[in-house]
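Taking the form predicted alone, here's one chain by itself in C-alpha cells.
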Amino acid sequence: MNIEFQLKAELKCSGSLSDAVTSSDLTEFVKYCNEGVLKKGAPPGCGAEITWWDVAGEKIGLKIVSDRFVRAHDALFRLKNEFGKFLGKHRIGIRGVEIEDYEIGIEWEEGLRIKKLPFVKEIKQEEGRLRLFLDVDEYALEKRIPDRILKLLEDKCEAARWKGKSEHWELLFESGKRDFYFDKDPTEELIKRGWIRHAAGRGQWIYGPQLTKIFRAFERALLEEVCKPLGYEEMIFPKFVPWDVWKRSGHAKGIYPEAYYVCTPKTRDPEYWEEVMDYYKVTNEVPLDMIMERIEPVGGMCYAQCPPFWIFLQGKTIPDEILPITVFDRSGTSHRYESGGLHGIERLDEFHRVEIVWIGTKKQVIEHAKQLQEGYRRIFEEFMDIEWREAWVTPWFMAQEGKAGLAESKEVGTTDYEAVLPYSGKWLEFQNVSVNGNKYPKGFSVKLQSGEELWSGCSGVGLERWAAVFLAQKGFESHKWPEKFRTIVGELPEVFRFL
C-alpha cells in the first residue's frame, strides 16, 4: 500500500537558537540527519527527509516527508533526540514538540467513502486517493494515534471486502426425521396459556412456574448428560462487564450497537442529584437529560457470559496437570439490544444461558470440544426428541467484526445447532460450540508453565431457544413428549388463576 506522510512542526527549545548556532552548522546537522538518521532501517532510497527548516527565536520549524518505512512521525521523535544531543552542546534543551500540520496520503478504493474518523479534522477523497489532515498533539504521536487511524482503515477495507462475501455455512450433520406434534408459534401458545408474560423492559419476559421448570429440565439433562461426565464444575461470573474486559475480549471492537449501558453517578452527593429528585416530584416525569449529566459510562450488562471470567485467571501461570479446566456458570442473564430483530422467546434483549467454557492445550481444546459434540446430540436425540442439523458457521469473532468467511482453518471455529420451527418451516439457531483459539488467553495474558501455547472454547446454552424448538416441534401436550424428557420435568405446576 502506498502512503505518503507530510508533517510540519515545531520544536521548542530553552533559549534562543540565534546567537548559539550558526546557520551552516545547523545546515550540515540537517544533511547528517537526512543522509542517516532518517534513512535507518529504511530500504535504500527510502525513509524520511527534512525538505525545509527555520530557526526563529526559541523555536526550530520542520517539514519532514517520508515513506511508510519510516513514518514522519517516528521521523519526528528521532529529530527530536538528535537535536537535544546537537543542541545540548549549547546548553540549550528540547522542551517539546508543537504540530501545525499533518497529512497522510493513501491509496483507497473510490467506492468506498470514508466519511469520519477519530483525531481527522478533514478527509478529501479524489483520484484514487485518501488524503487525511490530522488533529494531534506530541502526545497523540507518543500513542501512535496516526498508526492506529491507518489501521483502523485497513480493518473497514478488509470489512468492505468481506460484505460482498456470503456468510459461511457448511452443513455437518442433519438428523432424521422427526414427528411434530404442533404447527404454531409456540410464544403465542406460551401467552395464551398464561405460562409467560410481557415484563415492563424491551424484549423481556416474565416466565411463570410452567416454563420455569422446562428450563430447569434442560439444566439438568445438561448437567446429567453433559457437564458431570466431563468433570464440569460450577462458578459464578460476573454479569456487569467493566471496559477493561470488553478491550482485551476483543468485544470493545464492535459491541456498541448491541449493547446494555451500565453507568454510575458521578457522585452519590445528595446535594448534585436534588434538582433532578424534585423535577419528577413536581412533573411525576423522569429527567432523563438532567441524568445523562451526572452519570459515567462504567461497561455494560454481560453480553457474551465468559469474558468477565478470564480476569479470575488474568495475568497467572497455569501448571500443566490441573489441564483441562472445564468451568460453567448458570448464574444470570445475559443482555443485548436486539434492533428490530426481537421475535417471541427466541430472539430477546434478556435472555438466560448456561456458558460452558474449558481451557487446555491445542490438542485439548480441539478433543474436548467434540466431547462435548457427543453430549449434545445425546440430548436432541434422546431427550429432546428434535429434527437438528449442524453446520460449520463463521466463527463469532470474525462475524463480529464484519467478516463473512470462515478461517482457513478448521481448528478454530464454531458449530451452530440449528433445528426447524413447522408453524415457518425456517431453521432456528438454538445452540453452538466454539474453539476459541488463544483468543482469550492472549488477551487475558493467561500462560502455561511448559510454555505450550494455551487455548480455550466456550458454548452458550440458550434454555429460551431450547425451549422454543422443543416447544415448536413438540407442542405443549406433555403426555407426547419423550419419555426420558417427561421423568425429568415431572408435573408441571399450575399456580395462577385470574379472574
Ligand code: ATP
Given for the second form:
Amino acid sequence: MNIEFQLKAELKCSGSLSDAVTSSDLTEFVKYCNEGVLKKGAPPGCGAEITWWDVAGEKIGLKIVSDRFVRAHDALFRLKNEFGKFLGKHRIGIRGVEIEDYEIGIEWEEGLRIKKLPFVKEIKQEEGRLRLFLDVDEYALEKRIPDRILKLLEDKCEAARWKGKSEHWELLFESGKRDFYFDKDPTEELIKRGWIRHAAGRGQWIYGPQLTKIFRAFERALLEEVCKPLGYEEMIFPKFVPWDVWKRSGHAKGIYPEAYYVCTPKTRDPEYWEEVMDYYKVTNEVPLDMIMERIEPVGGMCYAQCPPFWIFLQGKTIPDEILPITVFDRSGTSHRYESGGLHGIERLDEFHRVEIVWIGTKKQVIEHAKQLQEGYRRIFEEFMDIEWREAWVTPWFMAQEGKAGLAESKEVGTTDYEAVLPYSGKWLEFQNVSVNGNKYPKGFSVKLQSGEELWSGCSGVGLERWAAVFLAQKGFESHKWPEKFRTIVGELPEVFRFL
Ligand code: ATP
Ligand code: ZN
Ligand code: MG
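Having seen the form predicted alone, I'd like the form predicted together with the named molecule now, please.
Let us now look at the entire complex, which starts with that chain.
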C-alpha cells in the first residue's frame, strides 16, 4: 500500500530561541536530522524528512513528510528527543508539542467508501486516493492513534473482501433422514396449549411447567451423556458483563448493535432522583430523558456466556497437570437485541443456554472438541432422533476482523449444528462447538507453567433452540417421542387452567 504522511507541528520551548541559536546552527542541525535519525531503520532512500521549518520566539514550526517506513508521527517524537538534546546545550527545554495539521494519503480502491473515522475531521476520496485529515494532539500520537486508524482501514478492506465472497459454510456431516411427526410452527402450538406465554419484554417468554420440564430433560441428557463422562464440573458465571471483559474478549470491537446495555445510577442519593419519582407520580409515565441524564452505561447483559468466566483465571499461571479444565455454566439468561429477526422461541432477545468451556494445550483442546461432538451425536440420535447436520463456519471473531483465512487450517474455528424445521423447510442453528485457539488465554493473560501455549474452546447449547428443533420434528404426541427421551422427561405437569 502506497502511503504518505504530512505532518505540521510546533515545538514549544521554555525560552526564546532567536537569542540562543543562530539560523546556521539550526540549518546544520536539521540537515543532521534529515540524514540521520529520520532515516534510521528505513531502506535506502526511504524514511522521513523535515521539508520546512521556522523559528519564532519560543516556537519551532516543522513540516515533516514521510513514507510508511518512518511514519511522520514517529519522526516527530525522534525530533522532539533530538531537539531536546540540541537545545539543552543552550539551557532551553521543550514544553510540549502542538499538532497543527496531519494528513495521511493512501492508495485506495474506488469501490470501498469510507465516510467517517475516529480522530479524522475530514476524508477526501479521489482518483484512487484516500486523504485523511486527522484531528489529533500529542497524546493521541503517543497512543499510536494514526497507526490504529491505518490498521482499522486494513481490517475494513479485508472485511469488505470477505463479504464479497459468499459466507464461508462447509458441510461436515449430515445425519440420516428421520420421520417427522409435525408440520406446523411449534411456537404456535405451544401458545395454543398454554405451555408458554409472551412475556412483557420483546423476544421474551414465560415458560410454563411443561416446557420447563422439557428444557430440564434436555439439560439432564446433556449432563449425563456428555458433561459427566467428560469430567465436567459446574460453575456459576456472572451475567452482567462490564466493559473490561468485552475489551479483553474482543466483543468490544463489534457487539454494539446487538448488546443489551446495563446502566447504573450516577448516584443513589434519593434527592438526585426525586424529580424522576415526582414526574412519574403525577403522570404515570416513566420519564426516559430524565433517567438517561442520571445513569451511566457500565456494560451489558450476558451475550456469549463464557467471556466473564475468564476473569476467574485472569493473570494466573496454571500447572500443566490439571489440564484439560472442563467446566460449564447454566446459571442464567443470555440477552441479544435481535431487532426484526425475532421469531417464536427460535430467535429471542432473552434465551437460556448451557455453556461448556474447555481449556488445555492445543492438542488437548482440538481432541476434546472431537469427544464433545461424539457425545452430542449420541444425544441427537438416541434421545432426540432428529435430522441434523454439522457445518464448518467462520467464527465471529475472525469474520469481524476479516481474518477468515486463518480458519482455513480448520484448527481454530466453529462447527455449527443445524436442524431442519419441517414447517418451513429452513435449517436452524441450534448449537455450536468452537475451538477458539489462544484467543481467551491471551486476552485474559492466562499462562501455562510449562510455557506451552494455552488454548480453549466453548460450546453453547441453546435450550429454546433444542426445543424448537425437537418439537418441530417430533411434535407434541409424547408417545411418538424416543423412548430414552420419554424416560428422562417423565409426565408433563398440568398446573394452570383458565376460565
Ligand atoms: P444465529 O446465527 O442463529 O444468530 P449465532 O451464530 O448468533 O446464531 P452463537 O453466537 O453461535 O449464535 O450462539 C450460540 C448458541 O446460542 C446458538 O447456537 C443458539 O443455540 C443460541 N442462540 C444464539 N442467539 C440466540 C437467540 N437469539 N435466541 C435463541 N438462542 C440463541
Ligand atoms: Zn463461549
Ligand atoms: Mg446471531
